[in-house]
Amino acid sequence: MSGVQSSELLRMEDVFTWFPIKGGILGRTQAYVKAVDGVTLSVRRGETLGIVGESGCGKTTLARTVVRLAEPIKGRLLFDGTDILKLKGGRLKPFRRKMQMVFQDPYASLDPRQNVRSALTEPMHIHGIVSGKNEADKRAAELIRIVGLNPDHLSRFPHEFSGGQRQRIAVARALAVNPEFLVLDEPTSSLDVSVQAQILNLLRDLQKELGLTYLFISHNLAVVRQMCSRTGVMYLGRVVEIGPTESLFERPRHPYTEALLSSVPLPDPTKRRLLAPLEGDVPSPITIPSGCRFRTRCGYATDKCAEVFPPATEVAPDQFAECLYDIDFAKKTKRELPVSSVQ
């Protein structure tokens, strides 16, 4: 795991990204996809913070909030102290410099008919970082070795590369602006093992030399245990808990994230644990239940969860749940708990 700083370098504060879903004949909006619903929580400087939860949780657009290719509806998006969500035109470009994005499917991340000194030259134009063609292609070749590959690669078009190669590719193209912060959705899933572990290699060391801060969304929580010093859990919209990885992963707090671990297979019979009770299907995030929004779901839920929406509570050092029990007592007794809101 990377060290964490105090400072913050990314904060959302109460973020909304909903999509309207229009129809009849005059097109007006008839409901919304509450995709990223009143969503909280830091970025610290020089750390990797994960985002897990099921498909169709919201992770992906919370990361493409965060770089501003989805606009919310409402909150704040402080990037380094300015709230980026108030900046338009040329006063939003310098941010876009410093946060970049890796996205998932190398292949359709890069465009067909670009070759590789292309890809990586056209962002340094730009955004004024090289003053000519030869200071742009030396730092293309620069790029290229970082990411493992040769000079020789340049000239090549995507086609040319397999998945791991493309995204090496991709992550040189987000380094071609010199960026403080990547967003990486899922960079490794569709990834072979082998690859998979060269790229995670790869992240790691650009984190240690560049002084890099990670986003890391990916749906696997073996990788994200790996790679992350901090850890969210998403679930329709909602980050429903986020701490130290090492806490949530040894002492989940919110019964989603025990669902979640408890369902993951390990080789050794004596750390396996007991699969947590987990009922039906994701509800709609057009439809979003009352109160807690994992009661339809949960196996610890009370009368109380349909009525009253869970608080941030802060259940261990640095680790907050958005749930009414404690788990260890409520497996018990589901007797509610005297917790105190995180304001």
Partner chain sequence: MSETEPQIEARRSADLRLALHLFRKNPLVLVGLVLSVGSIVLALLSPFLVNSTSWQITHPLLKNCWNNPLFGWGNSNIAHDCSSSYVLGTDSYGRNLLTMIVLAIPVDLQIALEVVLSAVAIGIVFGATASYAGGIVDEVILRVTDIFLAVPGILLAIVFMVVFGRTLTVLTGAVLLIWWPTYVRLVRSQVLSEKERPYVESLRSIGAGRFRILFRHIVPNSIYPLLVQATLDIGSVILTVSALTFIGLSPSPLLPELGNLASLGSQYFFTAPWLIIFPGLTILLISLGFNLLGDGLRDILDPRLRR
The other form holds:
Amino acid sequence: MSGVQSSELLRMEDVFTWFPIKGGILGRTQAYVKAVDGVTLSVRRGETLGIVGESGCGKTTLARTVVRLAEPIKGRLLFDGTDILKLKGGRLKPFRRKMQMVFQDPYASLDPRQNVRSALTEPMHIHGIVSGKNEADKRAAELIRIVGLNPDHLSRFPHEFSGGQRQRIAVARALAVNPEFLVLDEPTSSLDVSVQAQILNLLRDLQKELGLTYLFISHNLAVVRQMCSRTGVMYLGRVVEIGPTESLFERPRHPYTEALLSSVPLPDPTKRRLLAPLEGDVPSPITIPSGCRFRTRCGYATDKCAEVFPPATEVAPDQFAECLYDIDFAKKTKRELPVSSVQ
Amino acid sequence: MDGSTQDILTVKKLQVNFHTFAGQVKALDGVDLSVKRGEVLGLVGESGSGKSVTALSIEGLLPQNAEVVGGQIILNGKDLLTEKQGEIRTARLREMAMVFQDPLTYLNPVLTVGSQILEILETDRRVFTPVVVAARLEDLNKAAREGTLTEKETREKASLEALLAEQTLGRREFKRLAKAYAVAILGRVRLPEPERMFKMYPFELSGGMRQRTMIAMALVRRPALLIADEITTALDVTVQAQILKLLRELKDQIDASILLITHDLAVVAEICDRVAVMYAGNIVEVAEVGELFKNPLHPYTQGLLAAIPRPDAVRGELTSIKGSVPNLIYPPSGCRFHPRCPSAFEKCPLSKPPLVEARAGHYVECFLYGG
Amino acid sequence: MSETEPQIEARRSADLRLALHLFRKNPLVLVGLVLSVGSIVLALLSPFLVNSTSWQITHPLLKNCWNNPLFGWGNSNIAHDCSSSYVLGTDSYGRNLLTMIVLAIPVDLQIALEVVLSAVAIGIVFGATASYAGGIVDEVILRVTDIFLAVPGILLAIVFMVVFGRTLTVLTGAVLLIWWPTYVRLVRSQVLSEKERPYVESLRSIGAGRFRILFRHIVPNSIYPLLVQATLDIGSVILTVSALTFIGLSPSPLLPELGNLASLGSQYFFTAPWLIIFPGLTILLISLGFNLLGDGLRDILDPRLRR
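Next up, the form predicted in complex with the partner chain, please; the one we just looked at was the form predicted on its own.
Full assembly next; the chain just shown is listed first.
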């Protein structure tokens, strides 16, 4: 989105990932779940891009689309300049090696019958980055140390570990093939707070040491604020606002971002707020409202919002919002944005 | 922490063990807790801290393999562990109600919301007769004050007042009043169109609406104590904010104490009056909410507060507590936190520290503060 | 940072203790274990215990010999040379019934094992293919199993043997015809549910190919229910084989096979009841043994009972 094209590691252009709903005797497609509904964004080398949103907003599908676990119906997905959506099988494999994913639930994302050593060496063998068993074992021992566990743990099975330890193993496995890019899908949401901090610190240290780029998916705004250099906010399949984390959290431009931020309870009894700015629930991703998809819950919506699809507008340096208005949330006033600033 | 009469619930030295194949899990190790009338007490802890076991003990819902080894649970003057079964049941039914994390597990999928509420009322008609009559009378009295009472309603009012004295009510009459009462409660938890909600099935409701329904089902009993067990954990932030807002409103409207069980200190900070922090089967610290966040005394509480990432400020390195929650089959000796504690000293592994009042109203279970 | 060693040890020993506990809770498993393992041991030892060609030698003079006061049946023998050295008497060909039973057990067990193992192999190949390929392949495989499941099994086997002749191989094939569809369906449903588990997705993200995921991860993870079913079915296969030979589909009337032995004895039910009782009892004990063992295995291996 910004002019610095060369620093982009991953770029999504107009990506749509829809899932058909089949029904009737003939099994015809009756409708689509529009999980990702036209996302354009880029992840810059070495940064952590956070994606936040509520359940059902499509953030996990976005992550799965990036690592090619979900097939988009259209769009372009450029990794280091190559459109990987056009690649298949053997030609895709080198790209699979470069991007790895860490999943939400460390209890379920490891094969229960595979010991840690085998879980760590399997990806090495798949991608042929080691020449033999000895080298693989040596590398496994090194990996397990990098994530803060003990080489003695290699012969153990997943159920013998606690949640935090399992997530460390999952991270180690993702690192086994020397990736450049990690997709972290809610990596700490099933962990306790005290352990969460351990994993977040580990991820940060690894990023620094290995020069990794992260796409960090989370529903937890506080965690995203700590971890990410830029943040995108998803609502009903679209990134409605994206920008540098600091300015997005300090001065949100999209009314949804603002509502989301002011809904988060603060661990500080002197700052009680809980205005609960949003009524009702997220609409179904099958029948998305016309125009601006947030208008049904937005306190600032006008008739125009139902008719005009709001384009992404650069509202502040490097910060883009899909809203027709420039809203002052404190004064509750709004001003229509000039069309010229449209990207 | 004496069991004074202003407490609706007092838990004293509660010890609960679980018998498992791996051995005895010493889940609760002498829990002391009291909920004052009208307050919201937050019970926080990570997984395995025993907060849910404490709730289940109070609710009488401990699984088969659990054993209460010792202690007392006094609900409004009645000891729930020693009284007769019938007495305990009525006490629980009249004084206390629960809301759980996952409403779908507790709602019957094939019955409408309304019929499930009516069922609660009808199974104990004797208990609920005065409640539904009083609710209707309240409406009528309000109408009377406003002068909008019709002649029919005046007659109804007189007969209901008589009924209230006798405490008997015909089945149909009870049902009519119960329905009106249930709809009123659904409205009170801010469900839109309560009359329509009354006829809906749980699957037709969204997550937030289901949780509101559960709260309504708890409130129909007019409990003196509402136990809310992780009620917002499964909800999204915007819906969580709605539910917490509702709880805050209800707290002022209903005359009930709330025991809010959660793992999220931010939720506690938003709506609780006092907080009790649990770790590995012990209450390690109890204080007013402002005091606890400003001035945490126990090393565990300090570590926990430092570990929470905040949405309103960036910190450099996140502090974490080393290690993980201990296996309670082999709990650490003495203070159960000592293997993870940065300020542990010789005394800590030797004996269990007592709960001492370190500052006014601020109790802590740690040798750093005496004992 | 990590859990302490005693804790990990505790988790390990908990698993073991749970298995032992379930064993103790269900003493019938022990009975099953003794019976099934006993029969297998007996089968393995049978070449050393008895002359393995003795079934071909008949002694017309020793027909239906019985002189065992313990059971009180009279000696219905027409011949003279009866002695109590024939503990279970002799059959209508004058052969020692005990020797015949000892010779028959390995025959039956071998057929049962062949049938069950082939069925498991067919089940894994076709079941896994069906569930993983999906679409038309799945549909075709399912409909074929439907056809086989729709026809009564025994009838199918009878027709098969009538067409292809009465040999041991055909008998094995006939029984396999009854069993394979169940395994295809079992494996298919196992793989389908296993495929949805998150670790499969995480393997895909690593870049693991379909075959690797299917045969290195999914199939090994669905092996327990298969093991239980196979154990249960050994008993049932023995019953079916015996039923087929009992109604006269034995390759040879002399063949030491439990159903065939019982069939021979059935003609002398009133005069020499031991001839049907002892082979029948052997069938009962072996199939009961494997059934109890299978039931017990299910209890022990079922993850739902674990937490």
